[in-house]
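Quick heads-up: it's one chain on its own, the form predicted on its own, in structure tokens.
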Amino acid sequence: MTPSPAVPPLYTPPHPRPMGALPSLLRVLRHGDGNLLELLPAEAYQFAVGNLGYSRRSTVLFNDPILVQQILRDADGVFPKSDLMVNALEPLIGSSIFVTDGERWRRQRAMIDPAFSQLRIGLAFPAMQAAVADHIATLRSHAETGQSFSIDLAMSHLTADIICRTTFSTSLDSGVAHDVFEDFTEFERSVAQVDIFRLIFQRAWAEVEQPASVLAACERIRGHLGTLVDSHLAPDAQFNDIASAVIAARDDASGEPFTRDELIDQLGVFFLAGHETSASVLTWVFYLLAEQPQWAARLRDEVDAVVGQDTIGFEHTRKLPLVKAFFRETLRLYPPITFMPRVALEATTIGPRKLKRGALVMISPWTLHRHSDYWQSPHTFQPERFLAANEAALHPGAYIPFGGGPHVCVGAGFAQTEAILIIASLVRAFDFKRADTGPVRPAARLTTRPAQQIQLHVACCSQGAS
């Protein structure tokens, strides 16, 4: 009798090894970079509600999907966005949709939503295509020379270029756009550092002074964004982009538009969230494709079958279920927003848990997406989970890469369209291979990033790319 072929083992990409609470703390202190992923104890992947170690203000992690949705809906206004997040981001994005709550947030969201409708995304799609085409040309030059490159920086540059083109009708190569990108890089590098001792011992709502370099970068960014906004506010301006849609928005009650400062706040959010979160997950996408070349072949086959020799169009991004499943599984394992911190404005009870005023209420897509109660083999990479035939088996509420409730990410549709276009276009044109063999360590920065940049090589595929 011929033996059955061996089933290849499931692939488990890098993640911090779960440890007890004290060893986890010692690990973070040893590495010295404030990586909160490595601070998570093993039980954080197993309990429904539990403390995250000791802290003066009390830090409680919620993994129960029902309670998570209750917190995100926040019907009574008890769980606004955490003061830690607001303090870090306010110098850059002011009182924007990303940090506000209540009536101010509702006004902003109602005015911004139309800028990210499916119609608007369709209008923005040619700008996405142009940015991707330019990026393919850059990667072809890397393939010809054999030069390795940082996939982290490549994806940051590509997604920033897409945001510039779709929001402001200018490429990243323009002087102002390039300066904004450089200063955002400085901001992200500096503001993301976490002081573990401050997190443990500081009281709620304590002022956290940002480094001078961060404040200076924020001031420069807001100045550059102001220049881009002014180009759209000029009397003879004729644009048909996301910025023009936000400028045209009016408050339903008063009929008033956003002020210039409010426009800088909101468009700063689009640049920050729109390029950094997408760059984060796409970095992991192409790392995984380099590690699992058989997946690159499967995705390429699907793109060829659906698109043929045509240019990848907006309609094609809705017809690539395997590419979408690969993207969604990457989002599960490496959600860009690692933590969604809230704060209890008053003493309250949620589910079985009493919370004191000022308690830090943590929702973590990272732990929810890897929780043993909701996912089979939770740390393994299995894109098939998200194919239509298997979606009924997914646990309701256990997958929240874009948040949930009324605060669900306004740009989720934009991000998914952009990602599918990028993945399909690049996998159609190139094979990816690691240029280094060192260990990869995920880290919770402003988003979920590799602790050290990942270097890749590319080789052109025989099919080419249009």
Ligand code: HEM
Second form
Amino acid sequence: MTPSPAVPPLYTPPHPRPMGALPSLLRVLRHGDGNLLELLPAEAYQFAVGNLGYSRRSTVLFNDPILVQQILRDADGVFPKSDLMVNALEPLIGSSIFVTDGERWRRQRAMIDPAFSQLRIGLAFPAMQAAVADHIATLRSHAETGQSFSIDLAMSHLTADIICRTTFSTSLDSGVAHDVFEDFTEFERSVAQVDIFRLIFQRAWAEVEQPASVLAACERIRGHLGTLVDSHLAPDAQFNDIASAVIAARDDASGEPFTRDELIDQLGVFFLAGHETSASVLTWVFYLLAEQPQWAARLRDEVDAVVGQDTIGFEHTRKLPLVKAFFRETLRLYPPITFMPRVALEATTIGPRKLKRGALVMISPWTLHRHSDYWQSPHTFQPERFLAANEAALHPGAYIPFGGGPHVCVGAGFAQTEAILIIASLVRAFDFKRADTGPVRPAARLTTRPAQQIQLHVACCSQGAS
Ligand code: HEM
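Just the form predicted on its own so far, so send over the form predicted in complex with protoporphyrin IX containing FE (HEM).
Every component of the complex follows; first up is the chain already shown.
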């Protein structure tokens, strides 16, 4: 009798080993880089609602999908975005849709939604293709020289290029766009969405000045964005991009457009939320492909079967279920937005839990996506979970990489189209391999990133399609 082939063991990619609360705190202090992921105790992956850590300020983590949706819907206007996040982002994106609430937010959202319709994404697609084609040329030269490169930086560059081309009709190589990118990189290096030390030691709504380097970078970025906006506001301007759609938008009630300052806020947030998040998840995608060449081969086979020798078109991005499942499973294990902090404006009760005024209400795609009540073998990488045949088994409300409720990500459709195009294009052209063997530590920064950049090698694969 022939022995049946061994079932390959399930792959568990890197994640902080959940420990008790005190050892978790010691781990964070030992590493000294304030990585909130390492502070999460083992119970955070098991409880429905619980206190988080040792903070001076009451910090409550909600993992129950029904309560999470209730908080995100925020029917009574009690849970705006937290002061910690607003404080960190305000110098950069002023009062943009990402940080506002209430009537002001409703007006902004209604004016911005049409810029991200399916129709608009279709119009933006050729600009995405052009950016990906340029990126493939860069990777080909890495393949020829055998030079290793940081996948983190490569994905930041590619997704920033896509945002520049689709929003402002200019590539990242142009002077101003390049300056925006450089200054954003400086900003991201220095700012944290949830600063762990502030979280532990400070009271709600404490006024904390950002470091001078962050404020200076914000001022420079707003100056560059102003130049890009002005090029679109010029009387003879003729653009058909995301910026022009936002400029054309009118407030339903007053008929007024966004002011120049408001445009800088809104378009700045597209740059920030739209490139940093996609770069985060794509960094993990290519790391995971380098670690699992058998998956790279499966994805390549699917792309070959669906696209053949053609250029990957908009319609193809809707017909690649395995590529999409791989992307969604990566978003599950490494959700770019690790935490969505809210603040309780008043003392209130939610589910079984009483909250004090000023309590920090934490919703974490990271813990919800790895929670033992909602996922089987939660830390293992299994894209098949997201194939149509298995989707009925997914726990409703336990998968929230794009948030939920009215503030759900405005760019989710854009991000998915872009990611599928990038994964499909690169996987059919290249094999990816790690250039270093050091341990990989996920860290919660502005988005979920490897604590140290990951170096990869590429080789042109035999099919070598463009
Ligand atoms: C994989 C990529 C992306 C992920 C995982 C992601 C995730 C999220 C999440 C979780 C939120 C909700 C935050 C909260 O409620 O606290 C959000 C909001 C938002 N995202 Fe995304 N995003 C991505 C790509 C994009 C892109 C490409 C754009 C635009 C170009 C964008 C623009 C926005 C904006 C403007 C908001 C604020 C919406 C509002 O408050 O009404 N995002 N995103």
